[in-house]
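Shown here is one chain on its own, the form predicted alone, set out as structure tokens.
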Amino acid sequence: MDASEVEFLAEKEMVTVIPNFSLDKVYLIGGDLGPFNPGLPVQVPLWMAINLKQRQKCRIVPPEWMDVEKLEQIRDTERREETFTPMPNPHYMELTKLLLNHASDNIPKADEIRTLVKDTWDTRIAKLRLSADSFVREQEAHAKLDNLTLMEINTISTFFTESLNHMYKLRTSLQTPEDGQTQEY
């Protein structure tokens, strides 16, 4: 899975919009949306919110966690803790990127939010690299990845799988055949 596929999955997250148009319910395979009435908040998937915003049909309400004070607290907690802490949303990075790219005019203190989320991401990726280094150095056979988001796992997955393959090959090549048996593949 690559980053664009993870972003595609994130676009299914529900966000609140305030439409400036009227429309009855919209019946989609994934569920019914609406009704849409001017000035009344309604929940829609992120992909639809971005589409409506691009057509100037709504204003996007930032998620509750997309607040400078809350993000500062999350960043500070992440820096303080040795292990990964739970994130406010499993797609926090993708949501932030998409919302700030398409609706930054609807998000107060957008630049500060971008910086705080990037700082949190950098902290988590640094922890992940340290964990991966320890994992390989200690020749572990499995790893516990609690509280990681799909994008973070996607970032390190190739390294982990290749490391495991190399470690397996090294271990099997170092084993001496017993009783004159040879290893055949």
Given for the second form:
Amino acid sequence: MDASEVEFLAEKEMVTVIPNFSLDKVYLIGGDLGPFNPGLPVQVPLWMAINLKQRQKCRIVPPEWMDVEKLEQIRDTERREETFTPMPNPHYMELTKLLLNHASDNIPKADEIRTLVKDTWDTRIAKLRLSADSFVREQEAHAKLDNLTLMEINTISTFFTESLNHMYKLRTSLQTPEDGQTQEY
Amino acid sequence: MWESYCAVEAGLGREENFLSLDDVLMSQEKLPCRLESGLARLGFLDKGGETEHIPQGSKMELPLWLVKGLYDNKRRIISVELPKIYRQGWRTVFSADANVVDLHKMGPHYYSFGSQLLNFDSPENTEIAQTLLQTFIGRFRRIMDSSQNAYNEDTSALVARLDELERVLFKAGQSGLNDFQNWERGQAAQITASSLVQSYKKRKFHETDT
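Could you drop in the structure for the form predicted in complex with its partner chain? We only have the form predicted alone so far.
All chains and molecules follow, beginning with the one already shown.
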């Protein structure tokens, strides 16, 4: 999977915007949006929010978790715990990137938020690698990866599944083949 | 990113993968053998010897594909000796620390070739298979970390000591990292021409040139 495909999936997340125009309810396949009234907050998917923002038709209200104090807390628990802690949003990385790139003027302390999210991400990736290594070392058969987000899985999945394939093959050659399988010419 | 050529990965086991280029290359690695019966009038094959026949008991280095064809438990034409990297001495080295070994120098197809050796019913089969697995596990962390951290730098020093199989893995890890970094820096959103189209244009230009 491509990182941009993950981003595409993340664009379905709902965010709150405050429009500066008025429009009746829009009926889309994915659900009805609106009605839009100037100054009244309304929930729209991220892709629409960014589009409206680019045309300067709205102001984006940052999600509740996109706040320096909350993110600091998240980062600290992430560093403290050994397992993965639940993230405020399954697409936190994509949301942060898209919102900060397109609507940094609507988000207070954008730079600090960027750093905090990046720190959390780095901690989680390090943990992911650590657990992948112990998974391989112990030759476990299955693992439970709670609270991992799609983007995180995506960065390591090709490499990891390929290694597991190799390991599986090396392990099957450990067992002597059954007599029925040897071919006589 | 789609590429025009999709590499077939090595079979890695008792059976090699017919379509895998890595396995084809691997199958011509030399394997020390001892002839259990004389070969009449094949002396010309042995460059060093001037005799007409190859006598019984002579030692030769034969490519793996030939050994696989000749080896037969009942007819006993040849017997296979283990290359030194799969013998006891080296196995101890691998179990001590697999990371220090230059697997590329020791025969670039360490894992595939080792798995193929299991075909020849050596008494040390179990140990060999065990060592192959443990070596892979021991080197896994190093490959993972180096492939996921080396962004935009020269990786030739990192892959120099890797086996062919590990290089494929390294590449997979690198593409995961590069993909993510590209996205993060906003380059993934830029629309570029497909690599297929680009190489097609080049070929066109080349053709008009001649």
